[in-house]
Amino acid sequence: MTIPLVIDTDTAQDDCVALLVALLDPLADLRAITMVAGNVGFDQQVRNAFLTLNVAGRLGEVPVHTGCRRPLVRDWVSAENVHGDGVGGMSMDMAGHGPQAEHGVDALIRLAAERPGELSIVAIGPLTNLAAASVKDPDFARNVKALYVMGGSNNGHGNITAAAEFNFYVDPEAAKAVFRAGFEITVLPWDPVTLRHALFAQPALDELAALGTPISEFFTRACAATLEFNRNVGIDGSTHPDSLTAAALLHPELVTRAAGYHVDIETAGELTRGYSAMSWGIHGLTENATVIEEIDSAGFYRYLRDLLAKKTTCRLPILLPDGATIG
């Protein structure tokens, strides 16, 4: 039995890998991709989503909807210093391919209402679209079966400031609203889970590159800029929290430890904007999320390795910066 889902994304680097999970895992029934302002320029994010659909052999099969192009009340903050363009300079002919006319927020509301209690959402960018949908439709949170969020740190290190993880930092007001909206939320945090269990060192990356498939080459090129950034800041490997979040929905056996928390997001602090305060039960607060604390790291790697070994056929050539092509 397949799992109907939507990926809400700011497509760059591991967001692309998360899309591959949803496009190629036989358990996934990907109904739509909705775009939110985050990692790189908005139009580039849209192109990256279509590139990923193309390399997966699914171009034209899954609708892409553009959502909120800026945070609710703040200016957009980029992560282009980390990801570059998010796909290592790859491109394709976009003629005849573009997003749907329906806004991403409206698509989320419609898809959840069509199958109340059945649709899951994997949110791997800032939570602007989800917050806007919750305000526009009071039934939206109830209609969504499960919301899997990549964001925050479990009272640990940030990756854009000392206190904050990028997705929550970019739109803290949206994150705060989503955690108060009544969703059944599961959180995959940056620290400690990503840094300990979703980090691939060079031997693993060499094995993935050696698979020799179009999607393994796509993976290697899309992740190269972020890998270089990570190494420059003392993280020895490629980080994969977004694809892990999608995989955790489809394969809960990958989660080896999780617990209920009360999660709230700091919006007012000068030094702590976007900080995720995760209370573990001793502060008299009601749990509003399940926070993943540990995953089967080796199992997750095997899962992605098997995924990237799949043979796909690009519908259109993917152009590389040196003039060569994939597909």
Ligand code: RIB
The other form holds:
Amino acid sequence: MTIPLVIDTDTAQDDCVALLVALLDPLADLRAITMVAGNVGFDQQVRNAFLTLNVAGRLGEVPVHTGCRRPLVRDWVSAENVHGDGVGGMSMDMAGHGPQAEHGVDALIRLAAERPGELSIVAIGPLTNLAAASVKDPDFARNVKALYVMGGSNNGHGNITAAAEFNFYVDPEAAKAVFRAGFEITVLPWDPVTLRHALFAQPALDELAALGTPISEFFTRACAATLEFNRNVGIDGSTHPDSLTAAALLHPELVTRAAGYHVDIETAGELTRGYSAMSWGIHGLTENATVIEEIDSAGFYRYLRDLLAKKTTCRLPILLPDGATIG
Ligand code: RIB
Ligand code: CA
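The form predicted together with alpha-D-ribofuranose, contrasted with the form predicted on its own above:
In what comes next, the whole complex appears, and the chain from above leads the way.
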């Protein structure tokens, strides 16, 4: 039994890996990719999504819809200092390939309404599209079976500021609205879960690079810039919260501990913009989300390693900065 899903993404680095999970795991029935303003330039994110479709051998098979090109209220904040262009300079001839005419918010509403209670959404960027969809269609949250969100930290460190994780920092108003909209939400936080259970050190990265498949080479190149950034800020490895969020939906057995929390997002604070207040039982607040607390990290690594070992054929050559190609 496959799982129908949409991935809402600010496609760069590990977002690309999350797309590979949804494109190559036989359990996944990826209905669409919707783009949201986040990591890097919006049009670069769109190109990154098509590059990922291409290296997965699925170019032209999954519709890409452009969603909100900026946050609801605030100016866009880039993470190009972290991710570069998000794909290590890889490119392809985009002639004849591009996003659908239908806006990403309308696509999310339509796909959820076509089969109420069946579609899951994996949101791995700022939550602007999800917030807009839940305002535009009052039934949207109810139509969505499960919403898996990569964002926030569970009483832990931020990454873009001491208080806030990037996805919730970029559009805190959208995140606040989503946690109040009535979705069945599962959250994969940055700290502690990503930092403890979705961080690949150099020996693991060497093993993945040695797989010698087009998608393992794509993985290594797309993650290089973020790996360098991580090391410069004291994180000794490649972080994979987005692909873990997608894997947790498809393989719930990877989640070894989770609990109900009340999650709310700071929108008024100067120093705490985007902070995720994750309150547990003793605070007397009604639970509105399940927060993942622990992952089978060895199992996740084996899963991703086996996925990247798959042999795929690029529909078009992927051009490398040195003039060589993948596929
Ligand atoms: O804070 C990590 C999140 O921000 C990830 O989704 C990464 O892609 C960036 O969007
Ligand atoms: Ca992301």
